[in-house]
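The chain below stands alone and is given in structure tokens; this is the form predicted alone.
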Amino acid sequence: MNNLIFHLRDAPVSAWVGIVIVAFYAFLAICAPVLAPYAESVSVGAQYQTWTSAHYLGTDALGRDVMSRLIYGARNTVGIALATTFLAFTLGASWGLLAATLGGWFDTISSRLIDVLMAIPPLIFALLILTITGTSVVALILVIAILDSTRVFRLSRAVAQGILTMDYIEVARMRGEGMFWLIRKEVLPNAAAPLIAEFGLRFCFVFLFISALSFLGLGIQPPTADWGGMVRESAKLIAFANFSSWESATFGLAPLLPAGAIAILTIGVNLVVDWVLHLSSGLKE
């Protein structure tokens, strides 16, 4: 913790921008019921109201407050993406570290199985499975976590294989240390930096993937607020936008609000990941 605080003091401006963005989204997700002026899925006005003091960002097709749904969308979209990324990392990193440490037939079979899964386009595979299993939150998390764990497996296996060739690993084996001790005490601590950076990247990919599925109607289902679904619901309003007047211009801005929320969070996480990668590389400014 002290080491992290030391690095934070010397962090570049871009890293601090990313940290502030991520912290702001985390604050929105945690405090959504307090910050949102209205409930998530309750109609509070007429449909497609323009931006007024009663509804700062207007209302949607069902008369729900857009600002409230954006705030709740931070909790739903980001929360589900975070849970999915944690599960994907638990599966992929554990499997990859175990395959690299055991080697032999277990490593060969695992690698070939991962190659088969990675050869299938993930979006098509997810659409197929979710069409069969249904679009519940549990099914969504499991399907995306399994698909994304294949990428984590490849990285963790490659990093672990480089670490397992070091002299201190041979010394530990000569002492009679077991496989799980090697993974827990030697491999995992030395692989932590690239895995942490990969966690941030995986979160971005999962986050965008969930938003894409929601846009296609197979992600987070209504009436739950979700940014990808909000883009789909308001996309048709662009055709009615007339930027010569403010009231009409708000129709064109409606789909840009959730799309902008997705883009800003993605940029913020990537700025933090770039900084973590720079720290793990050992390079100096």
The other form holds:
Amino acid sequence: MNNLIFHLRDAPVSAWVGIVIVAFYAFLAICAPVLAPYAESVSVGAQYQTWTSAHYLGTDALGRDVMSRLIYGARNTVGIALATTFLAFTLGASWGLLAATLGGWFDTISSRLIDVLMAIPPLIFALLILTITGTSVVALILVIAILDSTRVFRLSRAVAQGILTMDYIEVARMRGEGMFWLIRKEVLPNAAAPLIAEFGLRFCFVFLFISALSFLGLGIQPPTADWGGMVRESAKLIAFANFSSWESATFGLAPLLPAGAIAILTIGVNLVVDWVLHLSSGLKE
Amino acid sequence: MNMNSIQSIILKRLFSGLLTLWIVTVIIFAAIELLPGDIATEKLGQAATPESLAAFREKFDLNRPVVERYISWLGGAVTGDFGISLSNQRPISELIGQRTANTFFLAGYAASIAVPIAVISGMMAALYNGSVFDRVLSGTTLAAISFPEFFIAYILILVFSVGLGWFPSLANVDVDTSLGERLYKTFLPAMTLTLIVLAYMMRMTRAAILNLLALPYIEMAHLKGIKRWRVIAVHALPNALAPIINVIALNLAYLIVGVVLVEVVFVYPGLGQVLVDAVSNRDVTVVQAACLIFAATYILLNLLADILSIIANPRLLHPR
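May I ask for the structure of the form predicted in complex with the partner chain now, the form predicted alone having been displayed?
The complete assembly is shown below, putting the previous chain first.
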């Protein structure tokens, strides 16, 4: 950890931009009730107001304050994406490390199963399963976490296999260390760096995936404020935009605000991940 | 002996690809079996009479054993007959026939713009491995993987449809739309898809060629004093073909799936729209049909990519 703070001093500008973006979103998500001028899903004025001082970003079709919903959206969308990524990692990494350490038929069967699951495009697979389970937040998190854990399985298995050929693992095995001890104390600390970078990438994927599903009306359900859903709700407004006056031009921005919020956070996380990857590859040499 | 080794590699890949496809059909078919409770009671409600339940089961062929139904479902699907829709009880093939064609048209349109641009500019980027172009490329790749599809789509709509008024924002085509009008109306959706895959494809092409140009035999060719274009066309290109074909097929597979979101944004009458509507109505039979078409296309394109790159690999064609 000290190492990371030390490296932070000479991080490139792009990494700093990423860190600032991620920190800003985290601040919004944590302090949402304090920062938001109005409640998340309460009608507070006339519908479709333009950008004025009472509602800086206007109101939506039900008269809800758009800025407040954007701020709460940080909490809901990012929170659910984080929970999903954590679950996917716990599942995928423990399964992958277990398969690599045990080897034999368990490894073979797991790998073949994962190959088949990965042969189906994730969006199509998710839609198939959501038809059966229906669209609830729990189903959404479970389905995406399981689909995404296949990617984590692949990576953690490959990383662990590299580590397991080392001499010190041989020594540890001869010393009589149990399997779970071996995974936790010998393999996991050395697999941490690539797994942390992968966590950022998986988070981006999960975040975009959930937003896409919400945009299709199959993800996080209203009245919960969620960026993908907000794009869907305000999409029709874009047709009423015209650039003759400043007020009417803001209609065109209605779906772009939540969509932009998604895009900027993903860029921020990617910038940080690039830097972490660069660091860990540099440290290995 | 040489041809045999190539054939056996291809046959092996073909076999594993078809095996995967078969397992996927089993998974998709199993979806209807996993529905909680009985479909007939679920669809008709608790108040349904025994006669109407029996009629429903007869109509959707629910009385026979699972394996028998799977075989007849698969047999029908191969010949283009997907059964009938749960919610409106019309034949599914009638519902999705034209729309599937529309989806493939849109994906093909986007591919025909994206592939030539990506391959040529990716090669240029590799050959003139200059700093400015390189930075622009890595910046746009970051944007392309970070921006959600609908963000790109709405920016295009705002600029080219609402702002400039050059293209329509709704791609409402039907059977009678002429090819020219169809190309015009679907230009913005095709552009969105192009922008999504373009940067990624360029980067992969560039990486493939750069890897190749770093090999010792290319350096040897340069040292022998062979002209630059000859090194590229005669020495590098045959070996670069396999990775480039791979890049194209992988991105086509991605396009086929990426089309779902873009269709919804532009209200384009394609298979993706049908799938999304069917999922929200929980119309399982339609979902199965659409998922099967998407998944099969995706798997077959990946299979095609592998086989073509095996065939295009000069090392396998001219073994020692």
